[in-house]
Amino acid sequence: MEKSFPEIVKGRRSVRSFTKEHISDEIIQAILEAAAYAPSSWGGHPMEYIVTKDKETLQNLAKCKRMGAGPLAYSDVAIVPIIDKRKLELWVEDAAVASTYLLLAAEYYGVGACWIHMKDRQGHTNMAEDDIKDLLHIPEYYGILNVVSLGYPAKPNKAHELDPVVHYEKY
């Protein structure tokens, strides 16, 4: 049975521990196709993605950030959303929306995912963003907001039960 959109949204969690099961290329492609439909500033769809499954590269990606990137070392796949900053000023917003689509699509396909923030974060040698550019041979003028780690969850996650905090007309 397919999940409804509210089930996908409520069930999505940051997954930081994964099984050793591999994600099929078809599912990875479906997740990337969903992200292609993310809204972008001025409708330019400027996002590009680097997908890596190589274990050594995943471990080295995890080392690009001083703290908080551990899930990358144990993930099956990492997706690095990148964007040419020369093309528009709203690259951070576009990368955030596209990354959210990656996360929601992963949930739909039963894949665990975690947003690992990289922009303005310290790496082990330089800033995390610079270390990733060096590792993956990304041109200097590209921006990297985050990396999304993917894998099958090692344990089930419980859905949120939250009520929205809403103010009508005035605070």
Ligand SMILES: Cc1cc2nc3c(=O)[nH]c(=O)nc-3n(C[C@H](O)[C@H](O)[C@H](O)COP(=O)(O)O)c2cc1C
The other form holds:
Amino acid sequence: MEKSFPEIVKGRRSVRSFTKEHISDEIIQAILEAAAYAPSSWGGHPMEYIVTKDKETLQNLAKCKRMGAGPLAYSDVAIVPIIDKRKLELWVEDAAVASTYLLLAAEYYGVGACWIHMKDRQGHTNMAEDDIKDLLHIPEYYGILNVVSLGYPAKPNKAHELDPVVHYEKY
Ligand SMILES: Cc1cc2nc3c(=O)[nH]c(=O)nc-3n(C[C@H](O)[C@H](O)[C@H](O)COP(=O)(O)O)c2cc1C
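Output the structure of the form predicted together with the named molecule; the preceding block shows the form predicted alone.
In what comes next, the whole complex appears, and the chain from above leads the way.
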């Protein structure tokens, strides 16, 4: 049975350990298609994505950031959202919204995912963003906010129980 919208948003958790099962190309495409519909500044739909399944590349991506990128080495697929910074002042916001769509679409398709932050993070020698650009041959004028690691969850994750903090009318 299809997941409802509340089930998708409330059930999503960051997944950092994965089974060896591969995600089909159709599901990867469907996740990317969802992100294509993300709102964007000036309606420019500026996001581009690099998809990698290559084990060596995944391991090298994990090494691009000093801490917190480990799950990339064990993921089945990584999606690297990239954006031409020359086009848009609000590239960080555009990348963040599109990445959120990727995470929610992954949840819909039963795929585990995690946002691995890269912008302004130190790599082992250079900044993480620069190492990723070298690794994936991305032009210098592109921005990389994060990488999304994907795979089938190795274990079930407990949903959060969260309430919104809301101030009605005034603070
Ligand atoms: C801006 C941002 C940066 C994040 N960076 C990382 C990261 O570098 N590595 C990581 O394992 N998780 C990262 N996460 C995932 C968070 O740790 C995770 O969303 C948070 O702990 C809440 O858990 P949940 O996603 O399961 O609800 C990041 C999430 C966001 C939104």
